[in-house]
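So this first bit is one chain, no partners, the form predicted alone, shown in structure tokens.
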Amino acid sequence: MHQNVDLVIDGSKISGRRGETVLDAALRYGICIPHLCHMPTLTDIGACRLCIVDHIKNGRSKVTTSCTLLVQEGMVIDANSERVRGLRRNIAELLVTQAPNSRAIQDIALRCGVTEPRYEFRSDDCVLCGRCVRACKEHYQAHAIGFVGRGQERHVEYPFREKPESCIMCRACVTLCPMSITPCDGPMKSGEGYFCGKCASLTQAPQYEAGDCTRCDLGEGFDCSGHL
């Protein structure tokens, strides 16, 4: 039986399950906190930083990733403060300019309020969200891929750059990758990336509010609940 704790997110009192994260508790109650690297049943690593929230304690607030923050009795969370929304918008802006060839990332950027990115577009094929690495390790126990290198050289690779026998070519790593969902108009050529924004009307429905999940079609196949 779950042990529950009471907490407040965006002014609403909710009941969290001891041991679960603030992000999971919020999503259960339909409080939308954008995220990319999070996947149910996988260890959270806070890689994308999109799920940041303000944790208010003893009159002070601290910005932290909600996917790595466990619920506590009486905790107060502001998931949509002006500061958080500004930081989250900048993170989404950086992500979409880094990897415009992902509809999932394009849609998340739109959901976070990005309208016109200020940064130069690139065409990276990986944003280091770690979904593939964690699924390979935790779901399939294959350990066939992992992170290699540091800083700008960091990437996902086979051990010693050779496919190990443990890899059964299940292609789960491809299925779970946000880069596998191409923009509506098709792939963009390197150096010709742009911010689509064609689905802006989906965030302007009468019932839409910043902190509420409207269960819209943004990121279809990669929705805000984190399920594929």
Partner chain sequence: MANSLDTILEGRRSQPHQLIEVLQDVQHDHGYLSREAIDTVSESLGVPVMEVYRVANFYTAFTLEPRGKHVITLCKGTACHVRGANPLIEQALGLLDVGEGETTENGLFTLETVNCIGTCALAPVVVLNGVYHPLMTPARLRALINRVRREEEEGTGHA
Second form
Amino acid sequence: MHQNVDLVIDGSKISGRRGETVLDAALRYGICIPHLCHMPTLTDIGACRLCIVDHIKNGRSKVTTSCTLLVQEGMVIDANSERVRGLRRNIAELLVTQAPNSRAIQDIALRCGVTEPRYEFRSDDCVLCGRCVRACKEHYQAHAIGFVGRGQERHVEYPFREKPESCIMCRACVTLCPMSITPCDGPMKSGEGYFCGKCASLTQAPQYEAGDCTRCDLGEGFDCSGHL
Amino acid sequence: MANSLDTILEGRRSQPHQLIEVLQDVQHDHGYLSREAIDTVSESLGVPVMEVYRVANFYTAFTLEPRGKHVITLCKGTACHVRGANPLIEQALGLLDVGEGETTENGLFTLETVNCIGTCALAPVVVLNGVYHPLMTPARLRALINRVRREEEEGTGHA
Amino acid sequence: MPKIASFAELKAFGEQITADRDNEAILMTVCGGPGCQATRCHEVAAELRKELDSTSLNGKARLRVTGCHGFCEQGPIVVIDPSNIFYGQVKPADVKEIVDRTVRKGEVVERLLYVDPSTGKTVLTESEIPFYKAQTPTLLSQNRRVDPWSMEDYLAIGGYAALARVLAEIDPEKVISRIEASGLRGRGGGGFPTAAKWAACRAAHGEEKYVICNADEGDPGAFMDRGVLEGNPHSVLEGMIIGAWAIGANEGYIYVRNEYPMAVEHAKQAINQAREYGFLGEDILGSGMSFDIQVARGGGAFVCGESTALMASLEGKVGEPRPKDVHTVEHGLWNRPTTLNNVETWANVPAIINNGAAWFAGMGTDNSKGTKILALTGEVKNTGLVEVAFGTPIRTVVEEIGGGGRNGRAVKAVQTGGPSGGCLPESMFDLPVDFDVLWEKGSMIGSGGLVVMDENTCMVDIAKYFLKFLQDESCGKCVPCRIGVDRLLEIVTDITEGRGRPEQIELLKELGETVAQTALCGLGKTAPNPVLSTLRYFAEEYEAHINENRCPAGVCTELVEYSIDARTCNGCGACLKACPYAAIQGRKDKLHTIDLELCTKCGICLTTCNDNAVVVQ
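Form predicted alone done, so how does the form predicted together with the partner chain look?
Time for the whole complex; same chain goes first.
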């Protein structure tokens, strides 16, 4: 039996299940708070910071990630305040300029309002969302890959750079990677700081309202609302 | 005298939370963390190799390769920075022909930098084999490195 | 030593030590702090010991090697009591004269006395030295009264009396309310009210609770905690035991940087002593309370100063912070209620119990009570550890205690609070040392680092320095800190290398705000402070770099060129020998020149030339 708590997200009254996160509750109701590192059934680590919301408490609001915030009775959440949208846009801009070839990340960035990124493109591809690492560890207890190093050095690697015996070749790491969606064939390449606009036309259609689930590439590919 | 892995692990087996303490001791006694040591520690404490490898790579206290006979540590804390740590680093890099964190080909020197060793009042500070040298200048650093080299050539060097 | 089993026994024991020492004659105190160790104080101490052993002084004079006195600039330091004569920069060769003249005959060795650089006058006693005079010594001054290895020394200055009183007569709730009344706030940087933390942890559900002492002093330019933990480890233990009593914890940890081997050693031996005397272990002082402390060595990661990362590290894991939506006072170490305070905070606790909350609250400002130990470093005459009451103007610290700028150069700014803090210009030096005031001005008191900067310091370069530091030390987990700080660094690097564009100023501000609001942990949230504060107060320096391709301080190498002045160069060849890149040519006694192709602008020739012939333009 779930114990339910009432909360308000973007003005809609929602019944949350005690112990679930604000992001999960929002997704159950079809309210899409943009997110990248979050995956149903994996521990949330709050790494990509896209799912930030304003948590309004005693008249004061605090920016926090909805994937690590548990629902509470009477909670008031604004996932689309001007401040949050501005900050989210800037984070998406950091992400998309780091991995400009990921169609999933482009899609998110456009939806967050990034049109002309102000930083030079890098083709790092991996944005360390950690979906692969957590799946390997939590779904398969394989511990075959992990985050190694810190700061700029942080990357995903096998121990001693060799595939260990614990890897069962399940390929979960590949399927869950935001890069695994067929990359966009538009001119989104290093040194060319603009978008092709194909995804933009998809997300900026008149019927799109902030907060609506847009059935984005990432969600479609990875069963984002699979726990509906 | 270096303690064997067995001695270091004694009383700590199957205690995952002892990982960092154990690795500290291995690093201290053996000079670095070999692949064999990491495998043994992983098995003994019950921590996946991946996690041990991660810890070994995360903390600056650990090195995965043997270090040189003499370790020169250049502090680049704020106080050292404003009092001229950069020329010291340049001087050492130039003289030893290695990068930060690297060991000279002859295995004589390892050049490390540290973000602060807490002797800021006497900045800039250079540490040679654990001995602090305060108020360093490029000229004194040169003399220090050359002295070690000379002693090594004459066979009187000791780490 | 048998265990001390009660308050009464402790009192009697303390009185006995004091009585035994009453008739002791001359006391020679040698500072054994890290600064003095770097200047070979142990050789001075060894000479003194040899003199004591070899001459007939036994019984007439005693030697005590203590922790840091604070005045590192003057090390090695020897103070002769009761006359309080202060000898600075003592060499082993000076020892015989000190013993022969001062200890035996009561004479003064003039040449070893301190000379006040501002007046040129010699100063006889320690207490008259301006560096010490403007301070409010409460914690730090105890360092010179105890040998960190001696439990007896600590008991002689009233050590563990606060603990004994608490256990005998003060309920845990009352301890917390006294700490609350004192107004004590966390000294590690956050400035969170200590009592609130304790109360929440006490109220949290759980059989097992922990107290942790954060001694992972990672801020560059900070060494306060090492000064206290190395110099007076028992004061930290006593504070922790009192805290454990108040919270209901039965296990404690001291998390020490491994870069501080002496702090590790002193903490460990103090714990062993405290166990022997019965201040740690089962049934402490007959109160029924059981509590013990272990030392854990940090692995060298700045981020582990953050509480959740520190706890992960204590659990043997990678030191990555986790979101703090759930507080560590409820779910901390091993998911159990945990109170974490830093070294200086813990050391304040026994003093508050001994002297009363009103005494403590009587020092400081409205919202910042007590004293703060600062690490005064950089381009200032007197460097070292200083302790001032909150509310003391920054100017007093820099000018009176610090003696003003070095080498006759004008002081331009101070950087406070390490990489999380900011830079304040000289025009704001009348601001008080205060948690909230400095925060409002875009800086913070942080753990207490205070680095003085002068006209030779480039503020854009300082912003770059801290961003580089933070980029190295970020755990890399969250996007704003890992990529955001990296982009900030990229832009600032552009500016220091002559590729800056005017619109980048606004981008720096906007991105800085984004990182500050959205990063996962405190390290990331405060990471933009150095760049934002320098943008706020030293905008003209950014503009000079961007609009005029000029570094006013002559620091940013891409914007300057080195040359040798033909009129001044005497061809001594010093620069030629010094240049690590063989970029200087010239024959003996002839004009030397710099090959700009080979020159990396490292500045070594500049520091080497005795005739100021190297010119930076």
